[in-house]
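The data below hold one chain only, encoded as structure tokens and taken in the form predicted on its own.
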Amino acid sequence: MSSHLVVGIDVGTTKVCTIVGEVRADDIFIVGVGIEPSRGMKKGIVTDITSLSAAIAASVHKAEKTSGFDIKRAFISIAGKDVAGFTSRGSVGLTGNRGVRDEDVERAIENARTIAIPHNKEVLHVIPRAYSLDGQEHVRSPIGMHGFRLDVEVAIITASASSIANLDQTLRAALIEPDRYILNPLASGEAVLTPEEREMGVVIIDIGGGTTDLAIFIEGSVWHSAVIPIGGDLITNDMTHWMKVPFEVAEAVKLQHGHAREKAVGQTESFMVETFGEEGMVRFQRSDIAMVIEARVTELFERVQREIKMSGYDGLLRAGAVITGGCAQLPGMRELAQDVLGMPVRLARPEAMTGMADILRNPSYSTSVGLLRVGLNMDPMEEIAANGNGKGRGLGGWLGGIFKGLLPDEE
């Protein structure tokens, strides 16, 4: 059985966690793992260049430790409230008696995405949705099938060039090649999401720190993504306001006591915290805390259903919504979203691991080891994407800088 060892490096509002991997048929063998609180960033946007490449490197410096290899090279994960997505469609022409062959294809997606795009954005994916071959639609795989004209229509995938621009930048201050930036719920429907779940459609929804990505699959494809700018730290600061006590002490209110829905608090349960201004501690209520935060995630909720609504798929969604991130597993989050969207709603972790895996079974790290899969899997019939000077690189360029930078240290 073939493997690869494959580094992913997700970079978020929290925490920065490489990994580095060896991909197989059945699961990921992790040999690595850095996890570093992240610096200089908010709302997936780069906001001080020397505090995040300084936790970057601290990050991949731990998962060196643990897996003894060098790292020069990774996938990189990308939210950012400026990611877009839309839909191209292209065609090609086939002549002779022969099948469709891969630069029939190839040639099909290139045509797709030669649309105009805005100079401050970039291309990051270019996914097909599916093909149509003389008419015939709904081809899943063309290869080999015969014919006079190929029909694609991809899911182009956009995010703000001088943001990738300064993360590029971070990235190599922090002696790191990126080889392919993907984006956040692609990575996490990798390692979240089950065949049946793809095919049937259901949406992604990973809540992190700073931003909640979402991505729509429907017959098993990308069809619709999108970043709305709400995410846990903006909980937190509501309960910082409310309670008048620092960021670091809300946070821990939230994750000891906190919950997503007010009824389902006892009204007699309290704690007591230390605020500002204040001489000894002050007694809560933790319904009231509840209160505050179901606000909040209604309102995160709210805005997820009306992305879906746009989008025209909320029909679609046969298989619900499932909900991942670190964010989502405060108690009360897969209840209230199953309430406000109206759908079957699950709470996923990543699975399918071995070796140093114990640590990453949690939903925090779905979109570090959705990296590994993605980077791995990432088949240049099912995408072609740009890279920083917009020109297309297959699988084989990608896996290649990866394998060279992945060298076992001196001793």
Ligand SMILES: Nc1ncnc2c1ncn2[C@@H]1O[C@H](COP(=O)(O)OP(=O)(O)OP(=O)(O)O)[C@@H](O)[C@H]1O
Contents of the next structure:
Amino acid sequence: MSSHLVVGIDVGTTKVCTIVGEVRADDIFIVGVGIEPSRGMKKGIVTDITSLSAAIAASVHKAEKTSGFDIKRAFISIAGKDVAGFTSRGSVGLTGNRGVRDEDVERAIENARTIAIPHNKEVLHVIPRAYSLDGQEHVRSPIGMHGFRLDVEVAIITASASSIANLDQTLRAALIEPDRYILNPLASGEAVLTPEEREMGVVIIDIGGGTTDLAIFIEGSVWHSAVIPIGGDLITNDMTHWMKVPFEVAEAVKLQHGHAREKAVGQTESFMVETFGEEGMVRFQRSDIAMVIEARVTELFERVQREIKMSGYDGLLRAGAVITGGCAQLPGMRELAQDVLGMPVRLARPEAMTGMADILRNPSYSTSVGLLRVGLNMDPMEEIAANGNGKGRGLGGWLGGIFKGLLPDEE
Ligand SMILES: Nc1ncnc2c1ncn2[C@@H]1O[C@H](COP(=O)(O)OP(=O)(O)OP(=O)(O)O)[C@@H](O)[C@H]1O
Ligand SMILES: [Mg+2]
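Form predicted in complex with this ligand, following the form predicted on its own:
Now the complete complex, all chains and molecules, led by this one.
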């Protein structure tokens, strides 16, 4: 039985997590994990290549030790405030009286991709959203169907070329060749969304340390994505100012006493903390801390709400919202999200996979686990072919017929 390795590295603002998976007979077995605190990244953007590459190298090294494999290439998560999504259309004429073939679909997608992309942007993903044949819309899978003209509507996701170049350089300094860059919430979605949710319409909201990344899935594929530069670090920062304590102290208080809803916290709960200056130990009301957190989290979900409205798909999210990411664990987060967004909200963590360490069953690791699922959904033969003609690179590489996990289901 043949097997191959898939490696995912989630390069986050808070931590770098490398996971090694072995793919055997359509299933994936986790054989190694390496988690390392991150340095040199702010709001999803590289700010210090040397520090970040050292953190990546350390995480990779741990995963190599636990798995016993040498890691040379990996799928890498990417977020950052300069990620943008938009829609494009492409079409091709079909000759001869034969059914639509894979290569026709690929040509149509390629045509949709040839729209003008500003030279300071790189294409990350080109995701087919809908097909039509001779003007007949809503064709889920055109393969084998007859017609004269095939049209495709795609979601194109781009990132700033210089952000990608910096990430590229950082990875190479850690001796890692990026296989592909996968947009953060797309990877998280692979790990935590059910096929039913994706079909019905759902927004996944990954609330990390530096950014909150969201993606809207409808009819099984990604229709829209966005990155909001608010995450757990900003909440801790607010607490730092309000409490007049160092960042590390505020962070520890957030993890131990934090709550996203003031009214859910008892008025009598309080605790002592060592502050800056001459006051020494000071007593804080837990509800006051919750008030500070609630203000920022409310702002966050209001921005998410605005982003959903702007996408035009707000009426289509029948499965509501799914929150994940480290910061989603803050008590009261789900309820607050439900109030602000006005839709049902579920808190999600990656489901168990064979060989998965318990530590990964935590919302912080949705992206890391999702990167492996992305790898599982890729056909290694197609990948080789794609690499052969230069399309397989993450930079500007398109995932059309290759990235099956994000294509509409083939019935
Ligand atoms: N139990 C918890 N309760 C509340 N907040 C938590 C908890 N655990 C982690 N966090 C917060 O989650 C954030 C880190 O989340 P995560 O690990 O998803 O970030 P990341 O992926 O490294 O960052 P990003 O995706 O923004 O680059 C930090 O702000 C941290 O304080
Ligand atoms: Mg993250």
